[in-house]
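So this first bit is one chain, no partners, the form predicted on its own, shown in structure tokens.
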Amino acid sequence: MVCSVISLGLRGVEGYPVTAECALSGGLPSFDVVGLPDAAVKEARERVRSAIKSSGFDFPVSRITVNLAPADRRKAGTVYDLPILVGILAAGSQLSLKTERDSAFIGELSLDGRLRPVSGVLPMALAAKRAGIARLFVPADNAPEATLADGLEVIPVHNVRELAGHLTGEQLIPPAPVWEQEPSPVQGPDFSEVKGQEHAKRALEVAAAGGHHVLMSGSPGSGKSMMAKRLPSILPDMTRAEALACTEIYSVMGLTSKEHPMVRRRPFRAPHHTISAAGMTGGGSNPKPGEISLAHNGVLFLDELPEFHSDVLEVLRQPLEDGRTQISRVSGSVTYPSRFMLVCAMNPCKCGWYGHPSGRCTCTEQSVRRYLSRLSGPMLDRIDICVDVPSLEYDELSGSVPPSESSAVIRARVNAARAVQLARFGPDGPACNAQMGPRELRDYCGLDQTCRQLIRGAYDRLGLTARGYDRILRVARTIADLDGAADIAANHLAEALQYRPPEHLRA
């Protein structure tokens, strides 16, 4: 007898339906799993065998063949344990699936029949919803995450006996309630703790409001890393669509839990400069997302930027433009979303003191140029905002200056500016000014005669490229939004021009 059970699989961060076809036939007892299974899927044979016996069922003494269709896609992970078990019991007439034809099953089995949580539940639940599946059986710990796929009935299962009672009608399992997000205050370091550096804080506010890439350059101890770590406290609230997109990636990586099934704050990733290119973009024989995907809809902070390997920096160029990264392997290719806000910090030279008033820099002009040459021109051209972070004077540190604005005050302005952008572009348009394309630049970044004269003079003087010109317009649009202005004015454009790379970086 052959019994088919609907399950789900993952390819990148996209789920897709999988059918577990279980056949019992005569011949010598055996248990085979086909359909391009990896080692974890093949090991399901032993987990399923032990779980069936531990749950009080008879394991069939016959030839068992399980086909995971579509058979031309590689299957990975332990998610197929539960559908294989259900298919074998149904094929042996120990369970009936007549009332569950529109249901899907996912879950890992322990040897005693309990269900353990699996990774990637949200993208699989969303795939089930798209496929018209009405009911999804999942491990109880995964149920809160699965309910984020609105319109899908989620059945939380603790063990095989409980599932059998539900399928036979003896004891129905109530559906899991939809997980509700509770409001929580923004916690962490606050900008009110930063003394001085008003120009740099203004640049970060503009960057947060428009989603722009930032490069901070300054001597050691000037506060670059400190301000970058406080950036999450002023980032705008995520929309539900953005939160679900982030949660899908974190779910695939196993970084969600039943207590925190949804990513509620914009991610902030700060990889060490020894990271490899594969660690940054993702990869492996069964490709997994890298740091740039984990920073999707959030911040990727690269401290000591010139210390990163050149190949690591260069692989960022395409994701910075397209908002996605594609990983190609012999078995196929996967695409991960990678639309992040790049924030970088660097010293002006190897010793860190080039241009400092103390004159303590020991680097030669040649060594300074060699150090800065680690950043390619195309990479710098993709940075929207470059800001110099000077060392503080004693009076700024001693507390004789007024206290700085709190993150809550800055964040209110950022949220207001982002709300203007969402209303301007609509639900199907760019999420922020930094993502504007040619059409949006034409429609929303028009310049009057004064502004055109201003940027015409700066174009040749700064050696701008077409990409650099567009980035200046995007930053100016964000500054105008923070100012509550309908059109870009000369003062908005002048401030945007101040954020272009300084002379020593362009040399």
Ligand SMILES: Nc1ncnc2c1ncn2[C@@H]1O[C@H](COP(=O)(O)OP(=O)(O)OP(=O)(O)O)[C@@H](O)[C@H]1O
The other form holds:
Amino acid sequence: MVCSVISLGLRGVEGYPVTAECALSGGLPSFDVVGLPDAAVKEARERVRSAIKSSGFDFPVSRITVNLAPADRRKAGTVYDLPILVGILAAGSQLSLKTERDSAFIGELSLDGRLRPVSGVLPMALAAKRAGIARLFVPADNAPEATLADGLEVIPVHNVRELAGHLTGEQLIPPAPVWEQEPSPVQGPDFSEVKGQEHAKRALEVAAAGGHHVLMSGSPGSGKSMMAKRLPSILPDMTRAEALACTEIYSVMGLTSKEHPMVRRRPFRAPHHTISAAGMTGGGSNPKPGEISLAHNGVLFLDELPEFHSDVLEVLRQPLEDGRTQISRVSGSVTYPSRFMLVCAMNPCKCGWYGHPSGRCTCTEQSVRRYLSRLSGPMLDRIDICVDVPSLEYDELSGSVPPSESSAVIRARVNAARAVQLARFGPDGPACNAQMGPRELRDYCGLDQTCRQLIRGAYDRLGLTARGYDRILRVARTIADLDGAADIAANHLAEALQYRPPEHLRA
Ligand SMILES: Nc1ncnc2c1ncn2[C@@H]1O[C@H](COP(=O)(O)OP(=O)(O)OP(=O)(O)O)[C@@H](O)[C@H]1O
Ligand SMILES: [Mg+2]
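Switch from the form predicted on its own, shown above, to the form predicted in complex with the ligand and output its structure.
Full complex below, order starting with the chain above.
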């Protein structure tokens, strides 16, 4: 007798339906799993055998063959424990699946028949919904996350006995309530603690509002790392679609939990400069997302930028352009979303004091150039906003200046500017000004006579490239949005032009 049970698999952060076909036939007792299973899937046999026995059922004394279709895709992980168990019990007529034709099953089994949570539940639940599956049986701890895929009935299962009771109709398990998102408090340090540096704070506000890439350059101890750490407190709120996209990635990495099934604040990732290229983009024989994907819809902060290996910076170029990263393996290629806001901090030279009024810099011109040459031109060309962070004057530090604005006040302006962008581009357009393509630039970044003259003068003087020109328009658009202006005016454009890389970085 053959019985088919629907389940789900993962390829990258995309789910897809899998059918577990279980056949019981005569012959010497055996138990085989085919359909490109990895080691964890093969080990399902031992867990299933033990779970069946400890839940009070008989393990069939026959030749058992399980085929995971489509058989040409590699199956990994422990999610197939539950569908295999259900298939074997149904094929041996110990359970009936008559009422569950449009149901799917995922979950890891423990030897005593309890269900353990698995990773990647949200992408699998979304795939189930797309495939028209009505009901999803998941380990109880995964249920809150599965309910995020609106419109799918989620049945939380604690153990095999409970599931059997439900399938026979003895004791139905009530569907899990849809997980309700509460307003998420913004945690972490506040911008009010940063004294002075008004120019840099303004640049970070513009960057947060439009999703622009930023580079902060300045002498040691001027507050670059301090301000970057406070960036999460002014990032705009995420839309539900953005939050779900982040949650899918975190789910695949096993970083979601029963208490926190959804990523609700924009991610802030700050990998150390010793990170490898694979750690940055993702990889491994069974590919996993890297830092740039964990930073999707959030911030990737690279402190001490020139210390990163040059190959690590090179691999960022393509994702910065496309918003996704592709990893090729013999078994096929997977694509991960990785659209992030890049924030970098660096000293202007090796000793850190280049250009400081005290004249402390001990570097030769040559060593300054060598230090900066680690940043490739094309990489710098992708940065929208460059800002100098000078050492503080004593008066600024000693507190004789008015206190700084709090993050909440800045975030309110950022949120307002982001709302303008959302309304302008609609749900299918770019998420923010930094992502505007040629069409949006044409439609929303028209310049009047004064602005055209201003940018024409700057074009030759600053040696702009076509990419640099577009970038200035995008930043100017964000500054106009922060100002509540319908059109870009000369003062917006002039501020955007200030954020060009300084002379010594362009050389
Ligand atoms: N603008 C500032 N307002 C208040 N405190 C500051 C400011 N700048 C620096 N500090 C103090 O100095 C410490 C060091 O600053 P931070 O680590 O941000 O420097 P940095 O610019 O990143 O230096 P480096 O180039 O060496 O990494 C901060 O933790 C903070 O205590
Ligand atoms: Mg620092």
